[in-house]
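As structure tokens, one chain now follows by itself in the form predicted on its own.
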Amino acid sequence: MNDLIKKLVEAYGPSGFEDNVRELIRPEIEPFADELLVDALGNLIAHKKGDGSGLKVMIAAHMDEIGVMVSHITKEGFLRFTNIGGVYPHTLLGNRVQFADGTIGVIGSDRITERGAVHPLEKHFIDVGAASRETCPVNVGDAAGFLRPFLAQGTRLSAKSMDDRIGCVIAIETLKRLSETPHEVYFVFSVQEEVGCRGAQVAANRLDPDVGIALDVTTTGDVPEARPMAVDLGKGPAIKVKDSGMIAHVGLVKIMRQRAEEANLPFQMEVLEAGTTDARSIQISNGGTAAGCISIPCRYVHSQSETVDANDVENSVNLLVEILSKPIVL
């Protein structure tokens, strides 16, 4: 499975900008999906048909990731730039980004006073190289992703763009391994949800599904002076109860851990203070839908080193195929 993740997280794709990473899901997708569609948004969307005994079922995990876009070039020719989701300042001095041409550029500041200090976004700027304004090889209005290779120590996993790819990488997965379903499932690889969920609210409002269920990361407490959080890295999938957006469906949460209970597999439970995920928007789509996230544990949490367990990469796909193998009685 490694060699599917490194690709996909070291593929450029900022929300908005997801074509590129949506052309590497699709060959290793589309041999196991019955129906394959793009919507009008970009969402890729595989269509895996049931025995028509079960529920209409959207599992969402998203292609996109945070990255930044030029807001203007000074006439030396550096970049200044804007965020492109959740981008910390404290992440970005001496870092490297990519645009979708391959120019590559450095990330510097404004001069920092006092040593300790962090300045904000703004105060920030990306060196391309350039000699002035003229001889700049990109354009306002480019965006750039992070640069970062895809590390992979014992089971430990790190790199620029865990979040969302190893969600994509897990319904990939599920897709291959689930030969037989009482479901019509529908893996939605959405876009933009970095900006606010967008992409899986529109596939939502498309597909109305009876249940959805995101799949994203979640951070852990598991490092020192982390605030408290029941979530540990290699300690099993999290399954959400709640977010800062969303309180999942009790009945679902109640499916997937029996599910997982039942499989022998190692899980927790999430409650995450700050953040949500596409199942927000799956959620309150239509008429609303019983919707729920299985959750990857993850550090270090939009920084370019985001770092996931491979064992508990392996359980979530193992649960989501246990989930859409059987019944879904809410």
Second form
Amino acid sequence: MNDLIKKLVEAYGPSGFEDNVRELIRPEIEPFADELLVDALGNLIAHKKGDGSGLKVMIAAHMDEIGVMVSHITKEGFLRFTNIGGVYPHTLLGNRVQFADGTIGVIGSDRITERGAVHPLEKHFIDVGAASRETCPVNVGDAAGFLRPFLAQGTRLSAKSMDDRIGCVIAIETLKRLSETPHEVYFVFSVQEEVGCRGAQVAANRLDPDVGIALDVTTTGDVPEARPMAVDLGKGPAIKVKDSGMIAHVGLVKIMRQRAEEANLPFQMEVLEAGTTDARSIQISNGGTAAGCISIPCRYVHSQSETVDANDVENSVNLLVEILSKPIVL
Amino acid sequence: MNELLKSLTEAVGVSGEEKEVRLLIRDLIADHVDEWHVDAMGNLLALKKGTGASDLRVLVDAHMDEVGLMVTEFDSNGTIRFSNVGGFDDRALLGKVVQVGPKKITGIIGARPIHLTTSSQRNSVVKADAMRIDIGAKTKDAASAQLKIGDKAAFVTEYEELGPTAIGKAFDDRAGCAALIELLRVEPYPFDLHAVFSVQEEVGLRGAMTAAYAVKPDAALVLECTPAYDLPNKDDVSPSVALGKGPSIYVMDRTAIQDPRLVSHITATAAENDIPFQIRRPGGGGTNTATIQRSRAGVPTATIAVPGRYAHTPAMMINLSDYANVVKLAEATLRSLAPNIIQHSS
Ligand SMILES: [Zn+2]
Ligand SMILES: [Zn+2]
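Having seen the form predicted on its own, could you now give me the structure of the form predicted together with the partner chain?
Complete assembly follows, chain above in first position.
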């Protein structure tokens, strides 16, 4: 699975500009899907047919990643920028970004006068090696993603945009392994999650599913001075109970838990205090949907070294296959 | 004198009460559209049938509403407390003349004259909740006989043209409405064009939400007036957009990432037709694109805007050639909008 993970996490795909990621995912799922569709916003939707006895289930994993967008080019050819999604200023200085055309920039900052303080985003700039505004190869409005190679050390996997390419990998693997299902399953590789779960909203409007399950990363409480949280890396997929945007459907949470127990899969219960997922958009779409989320524990979320554990990834696939192979009675 | 801009900006239509503007627009478009109706929210929806060459459904939106104030309470001395409808910088309010309620009673947003203020008062910003509208009433009863709680107030600014620029209130977004009216007065497009003159944009992009739901478009274009900030500045910061440099094209704001394919189509169309354009600085702000884009199963949507200085104040300034170029660019963009532009290849 690491080859697929590496291919996806290293791809360019800031919110709104997910075409490259979609082009990589499409051939992976094409042989396993009964139907494929790209909607108006760019969501890739793969339908796996059921035997007619089950529900309509929407699985969502987002293709987009956080990034930056050029807002101004100085006379000297430096690029000021704004954030696409939740970018921490702490992660900027010395980092590298890549534009759609392959242009690479390094991030510098205005002079640091106080070593203990972090400059806000506006006091950073991108240097693409241009000598002037006129010769700069980048334009205002161009989007860039961060640049960082994939790293695997034992079972620990680190990369930029593990949020949420790892969810995409889990969706792809599940589609591949799901031989038979009672349900009409729609795997949605969604766009624009990081700017407000926008892609999943329109996909859910289209599909009007009975059940929605997002696959996304969640933070952990197992690093020094972490905000207390009962989710650790490597202890299994986290079944979301609540985050700041959604209370998961109680019946669905129960089923997820039951399937994990029956199959002897490790799992954890997740209460996330800040943040939400595509499941929120699905939950409140149309007349309402029973929604939940399988979260992949992840350290350093929204940094360029988002770290997950391969066993959690494998067990997330196992859990989702269990859920989708059996009836869902809410 | 551009009579269209004059009549539209001088009309009053604070968010939630756009009827005066709607009636004006209805009369201006009635002879140029095949059908029109007003929906439950007050949006004016008009259909201009196409030649039949293309079966796309295309929505073009401009919002009718403007920011304003609302009467909330009468003081015993006859002055009127108010709250805002839409976003304001409190400093823009003080000392301004407003027209209040259906009878358009003239009022002044009172300020203590400089003769009577201390230097510390002069150096601090007066908050809107400390301001009152004065209609000259001496008592609470006298004031409440003229107006009722919930009445809205709009600025009073006569439209004027000065060389290449026009000055007036509510160019945000009557400039967009004027442009949309012009787009309805020309030859039919290859496809059916659904014009939406929307309500309640300034209070949260609300009208376009129901209009887009009803129209079910395949693609949409939003016509706006976007804040220009191009005054002298010693720092090397980007003007958001500048007056006189052409239509402003959105890429991303706080509420939406515009459809990249439509953005490319618009910029290519501008280049082909020798129309100047500027990319609006990505970042803050929001337009009806957000709600149209995310209605139903999603709609590719983009925004073209007239740059306007001093948005959300009593007096705005636009450049008339920017306005003319927005009309030109929007028309050229629509005429060449082929279905393949909005189809995903993978
Ligand atoms: Zn995510
Ligand atoms: Zn506006």
